[in-house]
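Single chain ahead, by itself, as structure tokens, in the form predicted alone.
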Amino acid sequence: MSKRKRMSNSNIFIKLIKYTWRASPLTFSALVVASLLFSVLRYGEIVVLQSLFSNILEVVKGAPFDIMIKPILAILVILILNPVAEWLEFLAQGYFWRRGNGYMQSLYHDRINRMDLIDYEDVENYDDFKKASIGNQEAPNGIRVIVQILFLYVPFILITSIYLINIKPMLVLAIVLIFIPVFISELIRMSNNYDFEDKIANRRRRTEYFENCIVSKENFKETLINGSFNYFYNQFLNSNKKFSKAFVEVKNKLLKIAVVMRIINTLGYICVLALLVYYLYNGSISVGQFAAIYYSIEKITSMLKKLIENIGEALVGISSTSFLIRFLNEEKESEREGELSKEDDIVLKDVSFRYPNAKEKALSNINLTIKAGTSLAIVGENGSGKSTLTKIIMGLYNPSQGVVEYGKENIAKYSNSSKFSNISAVFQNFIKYKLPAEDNIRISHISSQEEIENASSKINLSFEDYKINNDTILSREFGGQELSGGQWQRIAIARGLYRPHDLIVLDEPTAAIDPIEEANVFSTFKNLSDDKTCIFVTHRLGSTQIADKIVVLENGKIVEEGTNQELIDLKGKYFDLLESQAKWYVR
């Protein structure tokens, strides 16, 4: 993932409008109509009230009362239409947020689905991903506020300003003094909010992590046994203190700016009132106009206050949403869609790999050919690079140097859907889905109608033996049943077999079962994969003799390769590992 640059607010705004319109054109239009209706009604009140005040003065001077009927009827119409507009706006806002939120979430989740596994290994990229999740929550509300600014507040203020200009232009200049300072302070707030979120994302994650160590179900067992509550609690307090310190510094800075701007704002309001009194005193405006203008200025001031608050909310929303927008619009190299055969030889040429921010390479100059339809065992001590190599072979990671070819095709050029079709894998740290037992197997090929029993029977997995059925939720958290580690591993292995594959990878999935049973599982896989390519990683070398080929890794390099007997005869690293493990089984 390339490092993303900050986008301009105008670009973010344009993209948000586009996304929100796509989410629901009808809801978008309804909110626009409701906002315009409110704007017209607010201006209508000013015009009608001026007419009413003027007519009242005329009636006092002796004019017939009939001249009061029209403005009174107009006020009644406005009073009737106000709740209608409020109801329409309320519905439009609700649907607007739900539709917009749903659509932005779908875009966000789709983008996550297209991420590379290595993105989770890079701290900066992972922070950006977390910041994008904040923007995902803010986006619909931010764009709703912007729509109302454009179609409610701006039209009302423009029309009313024109109304005031026709009476006394100086009034509008005074109103500008009310608006500009607060608007500037909101712009500053937005910029500081962006910088704050950009810098604090990692600290926020650390704080959440320490809290999770205290309260999560997964961590509670060890926290309780080890008596480590106080340790994690202190870590949480210290991390939260640093987060709070940064937060307070930003807020103090913004508070000082807000005080200065509010003083200027108040001076502008005093100037408006002074001008009104002056114009009334010298006869430039009538008493009726004074009342109408004062009412209109009160309305404008009230609307400006809401506008500024909404602008602030929108700008803060945009600053958070900018993380999401830049995440969604990140440029990525074009990837090829199409069939990428898994029935041909797999060739690794001069492959090296380094994790983000790591000093040393995890793999160095790997050259390896895996013949189609054969089985390969990858062995080595902990940290030798076994799991990293399997991820490189499958295409979960792209090499830092070198290429991986399936049938002479560089897999790095292909999309994820092309790379992972007809590949199945069972990892040591497999997922225990809190789902029905059947779905825990079917999830590897959810669109298939094949019975799961076909995969389960191949490894002697029986739900009856576990005292569960297909619909049993595998979690007590949701009213179901928990399984043992070995039972869960059989579920995971059945999941791997259920997925259609020409290449299957087993990355130490049998750690929770005994060595004899592990050998049986690997033998089963080999028998089931006579015409398929099978790669398995294990730290128990007793199971590797069934493999057609064995590679031995040490410090990220292949130091030996051959058959089981060839490596024993070599009396090198493989032989030493085998001998050291054999001692554990001597009676």
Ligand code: ADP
Given for the second form:
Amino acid sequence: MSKRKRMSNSNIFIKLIKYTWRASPLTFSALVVASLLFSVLRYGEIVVLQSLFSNILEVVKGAPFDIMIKPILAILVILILNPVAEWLEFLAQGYFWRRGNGYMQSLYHDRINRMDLIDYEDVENYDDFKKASIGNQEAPNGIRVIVQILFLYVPFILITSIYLINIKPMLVLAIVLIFIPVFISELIRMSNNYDFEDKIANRRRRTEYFENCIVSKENFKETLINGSFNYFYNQFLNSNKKFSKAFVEVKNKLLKIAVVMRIINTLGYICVLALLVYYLYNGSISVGQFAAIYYSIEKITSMLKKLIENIGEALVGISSTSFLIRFLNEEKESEREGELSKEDDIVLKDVSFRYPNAKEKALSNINLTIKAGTSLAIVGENGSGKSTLTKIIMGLYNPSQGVVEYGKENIAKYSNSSKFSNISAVFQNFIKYKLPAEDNIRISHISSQEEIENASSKINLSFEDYKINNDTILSREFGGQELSGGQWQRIAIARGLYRPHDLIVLDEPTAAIDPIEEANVFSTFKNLSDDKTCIFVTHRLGSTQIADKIVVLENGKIVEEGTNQELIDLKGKYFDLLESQAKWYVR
Ligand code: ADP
Ligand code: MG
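For comparison with the form predicted alone, would you give the structure of this protein in the form predicted together with this ligand?
Whole complex next, starting from this chain.
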């Protein structure tokens, strides 16, 4: 988002209020009513105070005590209504926080769900998600303060100003002198924080990463065996130091501004007091008015202080929230529904692909036709572009150049929610869900038990052999059991098979299985998917013989293409690789 357009603050506020209303109209209204009630009560105190003081003076001069009854009753009413307003506010805020937070969270998750895989490859994007997720937690707090500003502080300050203007127009200067400096310093603070979050997100992520290298379970064993604790710890300290330095720099600057504004604020306060004493002295205001004015200025000041206290934290939240709002409101290009169907050939026309910020293309000028229902093997050395090519074929990435067609339709504009409908994949680094064994297999859709057994038996996977049940959680962390790498691979493959598909991709999920076993898995696959399109990726050529077609990748280009026999006859790259790997297949 940093390179994208910055939304105006007012726009963000309006959007935020809109979301809040949608999250829960009732709690939002209750919060508004409570805030309004507070502002009316505060104003009521001022008016009552004035009449109380004036009347006391009258009574002292000999007027009947009756005139005291009305103001005293009014004070009682205010005293009773105060806790009512407090209670209402307390309730509204509690509910509000949960509702608002839940709602924003759901919008955020929904937006994440609509993201493209490529968005994750862009570092800047990635930082923006981080910022948006901080904003996600802060949003309700921000909204609460906005409501209080709009329905408590602003109305109170407005009516009190009108009250003061009616008595002495000059007194409104008091409001300005007291309000403006504080307001300005908060504005500066807010914009500083925005830039700060912008600058610091990457540093924060790195610091967290190094910490993770030390403390996380996944990394711990390598850190231990490599003796790399000190390395990571130093990296962490270093990164943290830079993070803190940037932090302190911003805070220092803010502190200086705050001090200057505070001085202006205090001077303003003194001027106002002097003015008041002068008015009282020359008789242009009464003692009752003096008391009420003094009280109202006192109230405005203390309210502003409270506001600033809140605002400080909330504005920090709001500027993070603005990342969230922008993230939620980012337009995606128009999309339409579309999916692969059984009869569709998959055709790549002059496809090139470059990862964001990468210098070299990962794929260049790929022309490839995969006939419906046939099998394709993609072979090549590490880094030759095999995984990238499968992602392009599946539509996980859109080509930077050229098109991918399913049955003559360009798939680039298909929506994420539709285009993967008939596609299943077992990725090179598949996920090991810390879930029950059976859910690990049927994660793509929950269906009958029979199908799981079906998928499992096809690849000789038996939970019994692993000494687990269907509902054993595959992680000791959650009271279950750990599996070996090879066992996990079978689970992942069963997961891929379980998902109904017309195209299935296996991207070297077989690395932890020996070459002969891999060849078995591939041939099982080919047999299972006789009428389905099937792509396997491997760097081990023994397994590829059964494929209807083989492409050899080198540096992101197709260098050879044909059947096993054709490529052997060609005596090129494929042949060389096959020769050098032949020893693996001699039992
Ligand atoms: P293979 O699967 O054949 O080992 P890949 O398709 O994973 O190769 O990678 C092809 C090239 O693209 C490599 O040079 C690799 O460094 C680069 N690459 C892979 N993934 C990414 C990524 N997420 N961001 C940037 N470059 C990448
Ligand atoms: Mg790969």
